Amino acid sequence: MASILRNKEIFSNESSKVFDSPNRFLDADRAAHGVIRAGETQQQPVAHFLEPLAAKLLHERLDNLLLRGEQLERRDLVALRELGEPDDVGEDNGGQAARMLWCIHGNCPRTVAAWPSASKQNPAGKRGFPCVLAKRGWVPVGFPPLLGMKVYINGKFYSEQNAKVSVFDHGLLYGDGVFEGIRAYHGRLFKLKEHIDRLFCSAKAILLDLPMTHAELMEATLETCRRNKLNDGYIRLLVTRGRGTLGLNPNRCSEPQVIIIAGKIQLYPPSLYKKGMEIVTVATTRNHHNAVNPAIKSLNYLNNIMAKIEANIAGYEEAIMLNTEGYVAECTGDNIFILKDERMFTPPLSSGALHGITRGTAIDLLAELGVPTSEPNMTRYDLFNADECFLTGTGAEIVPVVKIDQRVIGNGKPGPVTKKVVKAYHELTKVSGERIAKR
């Protein structure tokens, strides 16, 4: 007992000082990590351990993981265990993310006894799992993200545990393949033709060969969507350079692989969208027109990942990205907009910004709010001085930016008119795009 209270002492100390942190969920991690270290080494279940601001780090953890579509692992599972049935759990001490982690796999049947309510069945004791912690109704394990997801490969529809594809593959190897990101909204594929159009410049660009049609790629991802019930959601669909050697020779790979995973996804935190973004620049240039030619949508993303890993050690969740000459470009994952006296501007496709789908929509749909929008190149002074900000992307939709670099945005709140954009966007989804369901 003596060594528990003592453990309890080391936590409470080092976890007060997260939330002084910039970085807070990476200081969230490790200290709930610290805390079921210590109750798996003391033989103890981790809720002698929880105080309250341990289950307020924990929350931080599982949230974080859960809007950013990750797995979780048999140790946030542990921990959460700890906090309680979900109906029993406070909004402060992690009611949320237990509530959220039981809509999606409170049903799975691969699952140990996670609840007092759940199944009395324990696989993880029959495969002796290591955990001191994996008894009866306290473990749960084998979580599937999405149970049931059918993934289509090269015309043909796989369980997510037989989707697979060559440790050969020049897509895997090198990033050599081009993808596209769709949303489905209220049973339509959102955009689905310019994304197929987008697909095949992209292919064009590397050379890639693509083994389907237009329209055959069209139907081969609303079905995929059938197939997987899914009405509102994610789509991906990347194509590889398929099956080579190991060297570089595209010329020595076999027949393309097209792919196409429907499933969901949510960047940012919901609070985001309400109270505004804020971002920061960092120093990973764009890429060179002559090197990967950014307007190529390609697998190999090592540029963007890089200034997302700067913005994570700063502690933001988007950063901004600026071209060899300093001009801005884009963001790592979206397009920008700003608003200075009323008219909108965004970086021209030639300063290395994507040609995104979701920009284009914003640029019509401020058209038809009688905004016009210009594309001149920027710099950030020109971004510190807006009076409104917005970035746009598939994934992210639109979301207001209301500090760059410390800079205050306008009034530090999302402004009027990307309020109107935002509204607009989500109207056009509801009746514009692919219908899912055969007519």
Ligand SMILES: Cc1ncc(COP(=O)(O)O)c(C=O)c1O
Contents of the next structure:
Amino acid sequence: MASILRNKEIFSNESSKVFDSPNRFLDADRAAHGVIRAGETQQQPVAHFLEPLAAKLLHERLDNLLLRGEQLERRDLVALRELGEPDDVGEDNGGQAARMLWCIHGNCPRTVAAWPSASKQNPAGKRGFPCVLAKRGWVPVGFPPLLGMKVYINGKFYSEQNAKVSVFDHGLLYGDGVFEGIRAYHGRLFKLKEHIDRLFCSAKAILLDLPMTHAELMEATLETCRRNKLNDGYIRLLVTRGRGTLGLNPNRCSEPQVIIIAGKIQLYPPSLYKKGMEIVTVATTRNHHNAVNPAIKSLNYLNNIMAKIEANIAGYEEAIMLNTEGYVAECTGDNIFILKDERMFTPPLSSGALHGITRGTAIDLLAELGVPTSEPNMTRYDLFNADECFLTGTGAEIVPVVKIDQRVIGNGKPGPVTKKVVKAYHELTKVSGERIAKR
Ligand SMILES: Cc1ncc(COP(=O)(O)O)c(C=O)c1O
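Write the structure block of the form predicted in complex with this ligand for the protein whose form predicted alone appears above.
Starting with the chain above, the whole complex follows.
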């Protein structure tokens, strides 16, 4: 159900119903998706923080929706665009913007709600969306819209509402489990084999016996995409230790739960890839490999989340993490590369970097472009004096970095080698990967 705000009333494009309050709209939305029964209410707090959202940012988000061509109708987008005009951006659009941003950050532009502000307070934050969220602890809206996904759990498919694991699952109680994030491009699962290989390595490291073979996991991932009619998107594959007792002992856990979710991801707006990103170093040290080895892609991501929180508080979206010796390890969800004197460098895996699959792909593509990559220990000094810098990750792909801790990298614009590798990466995603459709 897509909706727009006009004259302080909310219109739904499905029912042409007019809702006189945001909560009524949200309740109707939930009822439509079977989350609550018609007539019931489940009011959620609405946040208001338009002030720090520049109209420009709003436009970027809308362009982004349009680009992805998802379920909003053109006329809704036009109406939303009108709302985003600088002259028109007022208090009443705060909730709408909040909801829309949630939708995008939560990858769900299907339900875009709007509502009049319930409060005259306009909490101004100086540095924009993530900063305000982190500093003030607000969320745009308390209820995630449903997407009608089919979620795979241990061989069966469940609707989103019914896709559940036990509260005694050690994945939930202790972050005991492993996961992968995989991309689908043009009807193919990119680097699927590599992701499943890494899942097996992570599982082996934590003595978790995966209940499926490599081939079965690949097929289950492909089938989840088929069931969700996913050609382009993001797949989250995770295996939890399973249901256990309240004690730590993993031996008391029953069946591991294999869960596959096929959805969408958009980590950063397209403009950021053009302009390049500014990042900072944070104080949170990357896990020591004798504690929780960063090579294990485990369900315990608190180390990265703590660093991400620091980045957000400082007003940045991504941060560099150093290891216990002070060498650069990686970013909170990406590997890092620098170019110096026509040679590429990335921290060694022993520094505390994840064995990034995009990292490996970038190294191969750079070699084809005639740029060799070495893996020495690196300090912040090396980063500050780089000619170019970029980050790699399945979700983010390849992101140019133009400023680190306020030091301008190169000429402050994405460099030529970075642009070449970004192009080569996109080309590769068009032709490589496991076909989703059955032959
Ligand atoms: C901590 C960390 N580093 C690096 C990466 C990039 O790895 P990949 O390219 O395999 O996605 C990720 C991705 O999830 C990550 O979480």
